[in-house]
Structures are given as structure tokens and as C-alpha cells.
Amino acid sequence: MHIISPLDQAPLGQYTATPAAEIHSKLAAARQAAGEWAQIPVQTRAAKVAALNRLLSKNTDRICQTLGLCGGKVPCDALLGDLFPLMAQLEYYRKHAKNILAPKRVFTSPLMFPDAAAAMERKPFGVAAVISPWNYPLQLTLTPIITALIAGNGVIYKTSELSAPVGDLITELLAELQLPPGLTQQITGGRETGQAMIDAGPDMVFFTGGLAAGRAIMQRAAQHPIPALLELGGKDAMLVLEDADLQRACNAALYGAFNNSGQVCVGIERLYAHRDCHDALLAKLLDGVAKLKVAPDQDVGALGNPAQWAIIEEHYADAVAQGAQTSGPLQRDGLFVKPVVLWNVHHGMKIMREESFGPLLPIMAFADADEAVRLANDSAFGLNASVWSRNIPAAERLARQLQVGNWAVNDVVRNIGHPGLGFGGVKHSGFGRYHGAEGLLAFSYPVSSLTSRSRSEVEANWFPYGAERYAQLRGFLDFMYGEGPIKQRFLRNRVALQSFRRYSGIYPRQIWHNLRALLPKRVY
């Protein structure tokens, strides 16, 4: 694989794909190295981990251009887009992943379970799968890396293929952790390589793309099974209504639609504006994009994929042969796009219904906050939305009918970057989460526990059984659901529930005199 930069097609280096049998050697290192790691404690293991900041701190620059080189991003967007929500993380797990990942006591009912206790306790999967995108390889690679081992497991990570010196700069970052030897496995390669990736056998799968890709993912980790979290991308609406404040609904609407040119699985591609403030945000948006500058150090990078200019150039060709009005041509200079905002658009176009993912933005009007909702929820995916109105109370109700993962009120793109909120999609956007306490829960999987100190010879749900253990169990079962005040449930199994002092030792005085301590005085 010969790896070229985006901004001016130099060599960035040649790459061969890991051999399938070198991927099974990494995995059984990382599952050997998984084992000693799961002893460490949660705090120890995810202080280990959080030191990666002060890595990330150190080579900042050099960093934010690698991540220019690969993916033609511009610099503040390598600092927002990947190393802030990164390290915002990484802070967030070093001061809570202990709590978040301690066992749990469960509530157990001194009648159906006496002299028993019963908690639930997180343990990893064991060796963790990760497969990034090329739009942000250093964030989604090292998020969920850094999730997986926090959580007790280890790692196997490919980056795409277009992304491979950011794979390489990840490893070099990680073998200053002092990490078990082998945890980490970083492996070389394109869509086969990642095939191979999961018929080694990984315990689990986390997959950052595309929903074709996405879908060969599930049907390939479903042939071993082993679970897979899928992100695979959106179609996200912005809906400003009347009320909202338009200048910086227009600000928010620039950047989020042409942040990192567009290649932003939760950047604004469609923005649905009230009939009455319609034309007024239009005009704003012209004279915004207008100003906007491409250029490597400006505002608006280049491409990070050579493959996504024949989907931006078909959407736009599409909305235009339909009736769309443009703010001007789609230009391009090498891998430089200037972004467009269009208008006098509809459903039936591919731009309203398909992932652009590059710098187009359309417009719609739309009549009432009822088809606003319609509109929005009118796409095959859900990962992100946000509403805009001065009216914050309105604005969440409105937000809250919206079909997707995570939504915002007056900003955008950012709310993702929240270390505390889950963050995953719903319908062809993908499931799980990952970001916040539901990451850790996602990369661990639970245990439930019950331990019984009883010592009764025999509970009374053993052997042996007959007429008379029916009537026992059926008057407990009564007693405990059955119809009426509990105070008559009571009285009218009283003889049933004297049989249940062989097995708990709790006599039915006992039972009504606890229940009355323990019950509003209404029930009886």
C-alpha cells in the first residue's frame, strides 16, 4: 500500500498488510497479556491510561500534522476534532471509571430470597477488536482503545488503510505506557485485513464507518458470534425555528457543516429553517461561505478520502438536474473543495437522503415545529440532531420526538465531545455506545451473583414436590401478587406462609410485622 498525502499527493510510505496468521499471533499475545492486565486494579489500570495525556500534551504539533499529512485537516481542526474529546476522556476515566466499573448490591427481597445477597459485577470481554476511519484516525482509534483497556481488556486496532502513519504514531504513543507486554497490537491493511481481524477470533468488535462496511462487520462477527458496536455514520438534521437566534445559528451551521470539509459523521447535512426566518439564515449562510477560507492553515482542509469527491460530485449534480440553487460551482483544486450551501431542495434529492459526507450544505424551509419532526425523522439514519430557539423549554420537547442517539440545543457537533454522555446512533446510524460511563459498560460485560447463607437442609423450591407443596407455593405466590390490600393477602394465606418457616426460619407474625415497618401506612 503506498500511502499518499492529500494535500499535495507527496509519498507518505509503503505498507504491507498483516499476514492472517500474523493477525492470530498478535491476538493470542493481547489475550495472554488480557489475563494479567484484568487483575490490576480498575483505578491502577486507568491511571496507566490516563498518562497517555501527558504523551498527547508533549507532541501536540507533531500530531496535529501527521493528522494534516494523512487527512488534510487543518490545524484547530486536528486540536477540536481529535486531541480535546481524547483527552477530555482520558480525564474523565481516571477520576471515575472506579465507580463506574465497581460491583453493584442488588435490593433482595427478604421473602423470596432470605438469607441470600445478590450484586453485579463488570468483567472484560477479553481481547477487543478496533476498526477506525480515515476522517478522524486518532480519536476513533485511540477512544476506544483507551475505553477497552480502562475497562480490563486487551487490544487488536487497524486504522484505515489511508490512515496507516497515524497507526503507527498510536503505537509509538502506547509503548511508552509501560503497558503489559503484547496488550496492545496494532495491524496493517484494507477491508481484507480487517475480515481476517475478526476471524482471528477477537472477543468483541468495535467498528467506526461506513453502512455497508458496517453491515459486513456484523455479518462477519455473527458467523463466530462474538458482539459488535457499530457507529456507522449519519444524516443529521438541524432545525432552527423562528425564534432562533440567526446569526449564531448560521455560525454553528458553517462549521458544522464544513468542519473537516464536511467528513464529519455528526456534521450538519441537512438544515430544515422555519418559512419565516427562512430567507433571513439563507442570506446569512451566502454571505458566511463566502468568506470562508480553503487552504491547509485556513478553515477548510482538503479531502481525506480521493474516493469521496464521485459521491460529492453526484449529490450535487443530482439537487441541481432536480432545481436546486447553489451559492456557486463545485470547484475543486487537487483535493481542496469549495463549500456550497443550496437551496430550493427536497426529499426526493440524494443530498437530503444519503451521507454526503463533504462540504454541502442544503437548505429547507419547513411550516411548523410538527413538520420540522417530520422531516427529520424522514432518513434511514439517527445519530445526531439539534434544535435552535430561543425558547429552550420548546426546544427540548421538540428535540425529544427527534428519532436519534444524542441531540443538542443551541450548538452543534460539540455535544459528542461531552467525556460524560454515551455517545451511539440508532436505526442505519448503528448501536452501542461508547464516551462516558455507558463506553466503559460497553466494553465490559456483566455478572450477576446471589449468595445464599441459609442453613436450611433444603429451600422451597427443591424436591420433593406433591399437592401439598402447590398449595404452599401457589398461597406464597398469591400472597406476594395476588389481588387485594396486602393486609387481606395476608390473612387469607396465613396457613401457607406458616409452612415457609422450615426454609426461611421467618414466621408469618415476623413477615406482617417487618411488612408494616416497612410499608406506607395507606397500604394496609
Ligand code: NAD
Second form
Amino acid sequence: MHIISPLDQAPLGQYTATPAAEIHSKLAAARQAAGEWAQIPVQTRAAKVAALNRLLSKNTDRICQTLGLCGGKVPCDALLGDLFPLMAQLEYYRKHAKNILAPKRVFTSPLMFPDAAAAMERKPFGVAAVISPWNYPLQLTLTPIITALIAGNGVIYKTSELSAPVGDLITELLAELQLPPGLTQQITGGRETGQAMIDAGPDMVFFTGGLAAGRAIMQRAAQHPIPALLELGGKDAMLVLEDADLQRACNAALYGAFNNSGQVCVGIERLYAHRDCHDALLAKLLDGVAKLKVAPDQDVGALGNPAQWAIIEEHYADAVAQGAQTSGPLQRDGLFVKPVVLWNVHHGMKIMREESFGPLLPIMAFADADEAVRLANDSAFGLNASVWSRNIPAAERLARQLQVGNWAVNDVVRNIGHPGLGFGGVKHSGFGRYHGAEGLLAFSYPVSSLTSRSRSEVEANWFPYGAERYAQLRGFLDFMYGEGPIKQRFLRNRVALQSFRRYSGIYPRQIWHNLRALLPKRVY
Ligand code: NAD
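Moving from the form predicted alone, what structure would you give for the form predicted in complex with the ligand?
Following is the full complex, with the preceding chain placed first.
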């Protein structure tokens, strides 16, 4: 694979795809190291992994430069989109991983399980395969890697073939951490290599990318079967109500649609404005888009993937052919594309239905809140959305009606970077979660445990069976869940209940367990 910079088409290096046999041996090495790693206390694992922040901080400029060269990003996009969320996540898990992964006591009925204690525990899967896209190659590879590691797994990882030099950078950074040798393994290559990674038999797959690849990955993972978590694309809607702060909404829309040249899974791809403020907002957008600077170190950088241009051109041409008006022609200089605002658009256009993943912002009017919700939900995708209004309770009510995995009121895009919020989609946007407690739990499986301290020789549900035992158990069931108030249930089943006296009792240990299980749980 010859890697070319989207900035100026300069060659960045030549890479060979990792052969299938090597993937197998890398996976075996990661699995061996993972056994040892899983025995280390969570807090120690988290501290070792979080040491990465010091390396990221020391190498910030070099990292931003590499991300710019490989992905066409401007430095602020690299800093805000790749480094910031990753570093915040490391710090968050350093502080909270121990509590998130700690066993949780579960209340246990003394009538059903006298003198027993129950809990839910978490165990790492083993080796996670991380497969990532080109648009945020550092963050979307390293965030699942660090999460998998802190949860106690080994990792095999592959960046997009377009971001191979970022894969090298990640390997270099991980090598400086005090991790067991072999625990993390870099794989290089494209689609076929990704397929070979799954065929090699990791214990789970965490995939970020497009719908087509996500489907193919799930099909392959089903052959083992192993869990496949999918973080897919979006067609995010921004809903601006008539009482919104229009200047703030305009600035947010310009940023939300055009940062990283629109190649953002949570980029604003559909803007809906109330008809009373549509024209005023459009005027502000036209003013704002004209001021954006498209250059390597300004507001908007280059497309990170040359194949993206054909999609952007197709969506633009289809919209214009169907009557859309635009802030200007679709122009590019190399892979630097001038952002365009489009209006007079409708849902019959590709630009309102398919992921454009480029610097195009269509705006459409709605008549009332019901129509806004209907339009926003009229999409195959369901990743992120935002609602804009000065009436916060009304905006939140509206946001709750949206079919998305995440929403923000009066903010845009950056809710994905909140380290405590589990982020992910619904519908064609996938169902994986990363960040927050949910993201960490996703890299482990739950184990339920029940320990009895009973000294009785026999339990009520053990042999011998027979008609008499059936009647007793039937009475117990009716007492527990039957009709009427408890007194009535007790009186009509008194005889049956007496037969259970030999199994009951007051067990201080169980009372203590249950009291602790009932303590309010902390929200991380
Ligand atoms: P892609 O699906 O083409 O590729 C993603 C990765 O999967 C690459 O590493 C690629 O080599 C690999 N791959 C492709 N086909 C495969 C297969 N059949 N088996 C195994 N591996 C395979 O996506 P892309 O073009 O690199 O990225 C853009 C997409 O990613 C957009 O749709 C974007 O919305 C989505 N994305 C989603 C999120 C999120 O958090 N939900 C974040 C960023 C990007």
C-alpha cells in the first residue's frame, strides 16, 4: 500500500498488509499476555494505561502534524477531535474504572434464597479486535484500545489503510507504556486484513466505520460467534426552534457541519429551522460560510479520503438538479473543498438521506415541533442530534422524541467528547457504546454469582418431589405473586407456608448483604 498525503499528494510511505498467519501468531501472543494482565488489579491497569497522557502531551505537535499529513486535518481539528477526547477519557477511566468494574451486590430475597448473597461481576473477554476508520484515526483507534486494556483485555488493532502511519505512531506510543510484552499488536492492511483479523478468532470485535463494512463484520463474527460492537455513520439533525439564539445556532451549525471538512460521524448533515427563523438563520449562515478559510492551518482542511469527493459531488449535483439553491458552486483545490450551504432542499434528495461526509450543509424549514420531530426521525440513521431553543424544558422534551443514541440542547458535536457519557447510535448508526461506564463495561462480560451459607441439609426446591410438595410449592408461589393483599395471600396459604419453616431463619450476613445492596448507586 502506497500512502499519499491528502494535503499535497506527497508519498508518506509504503506498507505491506499483515499476512493471515502472522495475524494468528499476533493474536496468540496477545492472548497469552492478556491472561497475566487480567490478574492485575483494575486500578493498577488503569494507572499504567493512563500514563499515555504524559506521552501524548509530550508529543502533541508531532501527533497533530502526522494527523494533518495523513488525514488533511487542520491542527485545531487534530487537537480537539483526536487528542482532547482521548486524553479526557484516559483521565476519566484512571479515576473511575475501579468503581465501574467492581462487583455489584444484588438484593436477594430471604424467602427465596435464605442466607445467600448474590452479585454481578465483570470479566474481560480476552483479546479485543479494534478496527477503525480514517477520519479520526488516533482517537477512534486508541480510545477502544485503552478501554479494552483497562477492562483487562489484550488487543489486536488495525487503523484504516489510509491511516497506516498513524497506526505506527500508536504502536510507538504504546511501546513506551509498562505493559506486558505482546499485549497490544498492530495489524496493517485494508478490508481483507480486517476480515482475516476476525477469522483469526479474537474474543470480541469493536468496529468503527461505515454500514457496509459493519454488516460484513457482523456476519463474519457470527461464524464463531463472538460479540461485534458497531459504531457506524450518522446523518445528524440540528433542530432550531423559533426562540433560539440565532447567532449562537449559526456559529454552531458552521462548526458542526464543516469542522474536519464535514468528515465527522456526528457532523451536522441536516439543519431544520422553524419557518419563522429560517430566512434569518440562512442569511447568517451565508455570511458565515463566506468567511471560512480553507487552508492547511486555518478553519477547514482537506478531505482525508480522495474517494469522498465523488460522494460529495453526487449529493451536490442531485440536490441542484432537484431545485436546491446553493451558497456557491462546489469547488476544490486538490482535496481542499470549499464549504457549501444549500436550501430549498427536501427529503427526496440524497443530501437529506445518505451520509455525505463532506462540507455540505442543507437547511430546510419546518412548521411546528411535531413536524421537526417527524423530519429528524425520517432517517435510516440515529447517531447524534441537537435542539436549539431558549426554552430549555421544551427543547429537552423535543429531544427525547428523537430516535438517536445521544442528543444535546444548545450545543453541538462536542457531547461526543464527554468522557462520562456512553456514546453510540441506534438504527443504521449501530449499537456499540464507547466512553463512560457503558463503554468500559462493553469490553467485559457479566458474571452472576450466588453464594449460600445455609447449614440446612436440604433446600425447599430439592428432592423429594410429589403431590404434597407440589401443593406446598404452589402455595408458596401464590403467597409470593398471587392476587390480593399480602394478608389474604398469607391466610389462604398458611398450611403450605408452614412446611417451609425448616428452611427459613434470620441470617445476619444476609441482612447485611441486602442493606449494602440497597445503598444508592453512584452515577459516574
Ligand atoms: P469503512 O467502513 O470503509 O472502514 C473502516 C475500517 O474497517 C477500516 O479499517 C477498513 O479497512 C475496515 N474494513 C472495511 N471493510 C471491512 C470488512 N469487510 N471486514 C473487516 N474490516 C473492514 O469506514 P471509513 O470510510 O474508514 O470511515 C468512515 C465511516 O465511519 C463513516 O460512515 C463514519 O460515519 C463512520 N464513523 C463512525 C463513528 C462513530 O462513532 N459512530 C466515528 C467515526 C466514523
